[in-house]
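A single chain comes next, written as structure tokens; it is the form predicted alone.
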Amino acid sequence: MSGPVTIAIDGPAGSGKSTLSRALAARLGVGRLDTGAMYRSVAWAVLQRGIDTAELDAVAEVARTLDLEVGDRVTADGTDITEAIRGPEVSAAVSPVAANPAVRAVMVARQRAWVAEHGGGVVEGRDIGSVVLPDADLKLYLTASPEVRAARRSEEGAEAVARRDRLDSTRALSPLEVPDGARVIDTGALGVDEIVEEVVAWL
């Protein structure tokens, strides 16, 4: 495929989205956006401010005003939070923050702006192919067995991963689901290099 390309990657926690998105972006020479890091950054900022995630308006205001940069490193209001957003407190708070409709509206607008600015790219998350970029050139939905995914997220624990899956797939707005037209890939059955070669052949 010649010219700019947009690839949407969705899937639950531990399905391999970050590993594949990095490898694909490097192979294709395009930008990569981890939208999960965006929601985690808002959750981190909410916790730092002592705001309850149930305070929808206050949480939405954090999302609207947060100076956020997501790349190889993640910064919020000038602070490098790359490691901090992967901690257990943020992992526990991110699903209710991401379920906030006003937060999703802000983040989706930022995500689409990023794609427009970069002329495409590899974008990973939980509603990319279904909501953020429904017209992406290629949509992928990654999956793996609960055991494989829990092992990949051993720092969170199997129960925490299962809880996030349940919350993300049952929320009213933009639930985690297989987007229309997406190719489903079991990352527990194939290595990342094999998957990259298969994906490139689909473009």
Contents of the next structure:
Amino acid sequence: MSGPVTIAIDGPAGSGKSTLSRALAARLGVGRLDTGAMYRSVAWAVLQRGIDTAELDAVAEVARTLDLEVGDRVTADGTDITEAIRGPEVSAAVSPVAANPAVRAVMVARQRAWVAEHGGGVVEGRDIGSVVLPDADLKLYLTASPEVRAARRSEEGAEAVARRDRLDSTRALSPLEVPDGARVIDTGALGVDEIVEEVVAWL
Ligand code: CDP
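Beyond the form predicted alone, can we have the form predicted together with cytidine-5'-diphosphate (CDP)?
Now the complete complex, all chains and molecules, led by this one.
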């Protein structure tokens, strides 16, 4: 395949999306967008402002007005929050924030704009193949056993990871699901280099 390529990667917490998307983007020489970091950043700003995640309009206003830069580092309104958004407080607040339809509308629009600006790339999240980029060149859905995934998120804890997965999979709008036409990969069974070569061969 030649020309710009668009790859959608979805999967539950700790399924290996970030590791694979980084490796694939480097292998293909294209950009990578971590959409989970975008929702985490909104959750961080909501907590920072003392807003309850149930206050839908106030949370949506944060999403609309936050000046976000998501790359190797993540900054919100000029503050570097790369490490802060991985903490347990943000992990506990992010699913309710991401279930807010107005927040999703803002984020999906920004994600599509990123792809248009970059002429494609590797985009990872929960609804990329199903909603954000249904026409992606390749859709991947990553899995791994609950034990493997909890071990990868040991700071967060197995129970918190299971709760987040449950919320993400059962919300009304854009729940986590295997997108139509996605290839399912068990990342507990294969090394990242092997997966990258397999995926490149599918393009
Ligand atoms: O790295 P991990 O898989 O643990 O999570 P993440 O990709 O950083 O995503 C954090 C949270 O953001 C998820 O639990 C979802 O609630 C939300 N999210 C979403 O709703 N839609 C996306 N496209 C990406 C993330």
